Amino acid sequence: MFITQPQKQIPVRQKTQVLVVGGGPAGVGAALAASRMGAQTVLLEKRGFLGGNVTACYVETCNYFMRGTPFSPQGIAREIEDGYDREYPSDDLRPGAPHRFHSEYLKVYLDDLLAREGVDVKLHAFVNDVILRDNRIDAVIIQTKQGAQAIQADLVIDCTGDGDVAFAAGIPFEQGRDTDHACQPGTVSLRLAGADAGLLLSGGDGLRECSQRFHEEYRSGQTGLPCYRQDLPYGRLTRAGIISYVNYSCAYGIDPTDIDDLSRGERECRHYNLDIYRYMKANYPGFSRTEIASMSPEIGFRDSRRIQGLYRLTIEDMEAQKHFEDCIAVYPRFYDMLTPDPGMLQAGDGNVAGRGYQGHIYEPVQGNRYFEVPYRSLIPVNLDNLLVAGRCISAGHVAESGVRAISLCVMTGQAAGTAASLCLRDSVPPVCVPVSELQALLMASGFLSLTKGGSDR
């Protein structure tokens, strides 16, 4: 059954050389970077805040599997972690703790750093259409408070993750496993108040003991608990008894772009939140005068719609190593995805030769090896104008598993910025960019060799 919209005039509210949609960390990587090669930048963000899942998902430790292995984050987002800790020293108290944010302070941070270098922030801007005019995006339509409101560009971005700008264009997409097209669990993570810091770091890190306490007891079936999750990965603990998430919530058989899924998933994930504050209270050592200080605003995907590009990163190109001459980011061997079926929790290995289809998949970073990725992968089909950063690029189900980390999102984002501006600079489509040079500034910038292949890297 359909409606027919009858037609009315949208004002514009805005023209920009650049407009990039969607404030996560890809949206950041991409906005700085476009302003900072002189495009006049616009960015859009749905919620009151920027930082993506890390702010609105309490995803505070990104790069934790980097310890110890030659990898750290690169480019802009070596410059935001290095630069959020000088303006806000962590006040973690676990030991041996990888960097993690304070996802208020890094509100404030990105609030501050996007106002100096220039960029337009706007917030409360829903993109949901997009008006297209000779293979190219016209405008994207945004709903406000003052109704549809349009904000034409000569170059967009699509940072939302979801791939909402494509889809609104009409760009075809994958989503989910091949077969059934199942999506890894939607997660609200807990935040909790009143700890016993001093009980829970007298003879080492507590909070990790629990966690190894909780995966044994779930195995062994002791816990009784409704949800299918086996672990319980804490975030910081500070001095005043906050631990700063619990990532344990998983609402299973989500689709992540339909909202009566999501709204059931909201409400699944908010009392899995309650059974676990209870179970940790009553169990585990330190939690006896916990409460529970708030739950993410909102539930958080590892994957969703990928978008159809002119190359499709696969799983055999990471594992191969293979060498792209249109390579933009270089990228630490690493694979994360939680099973898409509860039934399988306990199955397989973690071992990516599953693919998704026998248990979850962790693959830790393993000596110096490591992915690229392709510009190709950041330019749909079919539209002049258009490039996607992020977790939507154009990838398999299991490759995305690796692409999704929080500081190749911020690099795929720097390198969309930086092609934009190329674009403008040359009255080019994304796909007749200089690679060469788009490489020459990614690497000035920050970024590890990205033109020439082997394993000297």
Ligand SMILES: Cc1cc2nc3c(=O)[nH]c(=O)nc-3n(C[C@H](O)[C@H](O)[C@H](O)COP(=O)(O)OP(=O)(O)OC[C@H]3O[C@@H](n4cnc5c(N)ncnc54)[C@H](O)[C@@H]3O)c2cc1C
The other form holds:
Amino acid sequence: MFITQPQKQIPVRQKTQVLVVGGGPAGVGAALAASRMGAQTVLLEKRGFLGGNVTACYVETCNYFMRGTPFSPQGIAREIEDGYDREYPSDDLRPGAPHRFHSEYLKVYLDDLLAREGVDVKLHAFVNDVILRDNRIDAVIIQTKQGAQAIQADLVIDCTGDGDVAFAAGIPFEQGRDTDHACQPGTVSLRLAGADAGLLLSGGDGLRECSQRFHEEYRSGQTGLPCYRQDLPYGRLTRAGIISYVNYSCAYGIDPTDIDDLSRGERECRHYNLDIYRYMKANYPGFSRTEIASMSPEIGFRDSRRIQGLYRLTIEDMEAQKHFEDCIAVYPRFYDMLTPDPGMLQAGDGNVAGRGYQGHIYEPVQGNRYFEVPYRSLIPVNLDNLLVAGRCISAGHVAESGVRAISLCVMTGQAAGTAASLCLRDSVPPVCVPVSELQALLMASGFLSLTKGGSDR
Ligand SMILES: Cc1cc2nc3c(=O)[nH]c(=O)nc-3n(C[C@H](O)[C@H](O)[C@H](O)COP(=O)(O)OP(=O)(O)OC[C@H]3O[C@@H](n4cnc5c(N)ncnc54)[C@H](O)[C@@H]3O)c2cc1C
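One more: the block was the form predicted alone; return the form predicted in complex with the ligand.
Time for the whole complex; same chain goes first.
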């Protein structure tokens, strides 16, 4: 059933050169890069804070998989980590911890950083429509408390994670795996207070031991918990007894763009969180005095729409370490794909050959194996002033389980923001950007050599 909306006039709130939609890792990277290149830049974010999944789902331990590898985040991603650490030294007591954010401090850090760098940030600005003219997005429509408003821009960068702008513009997309479009499960993360840090750290990393123990208990069928999740990753443990991030609850069969599914996912995950909280409190040393400090404000997703671009990055490309002449990011080969199938967790072979359909794919970084991301995967088909960055770029389902890494999302964002400013300078669409100049700019900002190819990188 459809209803026809009468034509109505929408006030134009603002015009800008570059409009970034979504203030997660990709959006922050894109907005900073565009602004630094001199473009007037507006960033729209539907929530009341920046940071995307890092702040909204407590994913604070982003780069744990790089520990002990030759890799580190590059460019703006690196700058943010270093700058954040200077202002907010880590309060994490866990031994050998890789870099960790405190998501509440990160919100403030990002507010200040983007303001300092001249990005005009508008929070509570939900984008759900565009107006198209001559193969271009003429205006992006935001929903606000004051009604719909339009923002016009020369260049738009979709960093919504769900590809909402591209979707509104009618760009074809894929979602989930090919066979049934099922996505990875959604998660509401948990934060605990009152943990006994002394006890938990008395013989090493007690939280790590709890994770291992839980894995075994789950596999032997001892837990009796209804959530199909066998892993129990933790974030920071602080002197104040805070465990900043318990990544446990998983709701399966959720379409991240459907409000009925989202409502079910939020409700299910909240219950799973209560279950695991009670389980830990009853069974694990150091948890007996804990209470739930908070649950993350919104269910978080690891994958959603993936926009059809000029090049679709595949897992075969990544595994073959394929070199692209238009490479804009080099990243360690690390895949983490929670199976979309509930109850299949024990059946997987745990590596990429399983394609994620038989179980959890989890491949740690090995040696200096890497993959490249081509610029064309950031350029959606059929439009002349849109770029995408972050987890919704053009990639296959399993490929996305590597593409979604937070620091890589900042990097693809930085590449898109830099490309957008070159489009403005030369008055050309994204497809005509001088790629060697784009690469040179990215390399100057700290990206690894992007142009060499080969396995000696
Ligand atoms: C539980 C969980 C654990 C994870 N663990 C890790 C990990 O350990 N390491 C790692 O590297 N990655 C991890 N990930 C993946 C990672 O968080 C994401 O892939 C990454 O955050 C994607 O960045 P992004 O900027 O593309 O999208 P997001 O982080 O999703 O940010 C998108 C932003 O756009 C905003 N937005 C969305 N739609 C609109 C709209 N229509 N209008 C305006 N604004 C909009 C959102 O509010 C959000 O701020 C995890 C994800 C989850 C859910």
